[in-house]
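Below you'll find only one chain, the form predicted on its own, shown as structure tokens.
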Amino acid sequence: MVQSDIIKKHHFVFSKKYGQNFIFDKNLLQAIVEDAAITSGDDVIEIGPGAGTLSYMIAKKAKTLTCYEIDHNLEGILQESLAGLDNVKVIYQDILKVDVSQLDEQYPNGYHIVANLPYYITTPIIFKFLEESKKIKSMTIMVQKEVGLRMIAPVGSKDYGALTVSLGYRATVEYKRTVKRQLFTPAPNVDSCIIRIDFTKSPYHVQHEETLQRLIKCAFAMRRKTLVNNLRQEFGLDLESGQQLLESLKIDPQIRGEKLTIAQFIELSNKL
């Protein structure tokens, strides 16, 4: 029995409240698990199973696959989907309460994560894996399309922001494709996208975490503002000063936080 029928079969009722928005486009699906690489040997993370479409072929490709559900009333619908792969596991907890220092303990080779995540709660997930997890291979996720234009922005446009500079210092960004809405059950409002996620060595060399994440924030908090206001604002320090620190580093005292690059603001950083 496919699975939208054993949706039916046990009444499903679509819940806005956890953002579903389920996938039954086996193309797709295909092409989900082709974008993420998986092989054999690789353990997975799944956020966010619904009805067990991509899980099934994720299994399928995966030595191991543990699927985070919140929502209790799949149970019944991911037993009958997932019925007959033993290397699969559904655990029924919020991710964002989940120990990650435990996950890391538990996958001491590394374990990549792949998820149509709901909208509602994209960038705590993906900042819960950023900043937590020191074993994570990679992401490939389904986001809002408008999310994921945001994590590849170029420097200096309308898009590129926080959420640019945090995923760019750490990982290798890619946006595989983007996913029409009406490919969901039940179709969302906007269209959504794919995005890949290698949390490859990162070439930067941050000197202090907490001081990089404070200038991310700063800096974009206030756009309209030059960076040197709002440096001062974050950090306390004067006009002249401010410039100083800018200048020394060869750039604009008059310059906006977009403007910034990626390996700008490691330098900035390390300086401050």
Ligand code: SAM
Given for the second form:
Amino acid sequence: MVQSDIIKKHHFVFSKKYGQNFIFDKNLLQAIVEDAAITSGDDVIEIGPGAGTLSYMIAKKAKTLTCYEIDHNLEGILQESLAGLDNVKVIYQDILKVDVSQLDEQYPNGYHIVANLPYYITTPIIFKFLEESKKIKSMTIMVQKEVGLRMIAPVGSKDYGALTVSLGYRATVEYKRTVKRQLFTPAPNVDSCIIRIDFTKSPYHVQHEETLQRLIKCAFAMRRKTLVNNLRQEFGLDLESGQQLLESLKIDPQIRGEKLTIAQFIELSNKL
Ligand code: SAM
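Beyond the form predicted on its own, can we have the form predicted together with this ligand?
Every component of the complex follows; first up is the chain already shown.
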């Protein structure tokens, strides 16, 4: 039975609270798995399997698939739609409560995340894995189009911000495709996109990650302020030494944070 029929059979009621907008379109599901570049040696984690449509496609390609689903009402549906696949496990747990260091231990050779993310917690999920995992290799995720555009925004643009820089110094980020809202059941109010974040290809070397994270946060905390003013507040510098610091890196002392490239963020954090 196809998954959309399984959903009907179980009289499933979509929950807005859990961001349940499912995908049944086979071509799109196929494209997402191709975007993720999963191969038969890969261990994959899926966040929010829903009716198991994407899960089924991933499991056919991957070595193992572990799904984390918050909604117990999907148990019967997932059992049916993933029946016969012996490399899949579904854990009914809130992904935000999962201990990432334990996941890292479980997958010493690393793992990939593939997910059509629930929109209400997109950024917390991304930052959880970004900050806590040392073993994650890639993340291929469906997010709201505007969030995807923030991830790949060029320096100086209105979308360029903490998300762009935090991802950009750790990984390479690719915008794979736009996904129109009509392809979801039920259809949300916005379009989406597929983003692939590859943590195995980071072009930068960071010496003091904690300082860099503080710098990113303060640079975008008050976007209308000059960088030097934000620096004074966060790092307790006086105006003159702040300006000298920027000049020593050939950065305009009047610059705003949004004009600072990722390479400059790293240089500055190394000096700080
Ligand atoms: N993967 C399915 C698909 O593409 O059709 C469903 C995607 S739907 C956008 C998001 C899924 O995430 C839902 O199944 C929802 O119940 C689940 N979810 C929501 N919050 C969650 C959380 N905190 N932890 C784990 N799963 C969650």
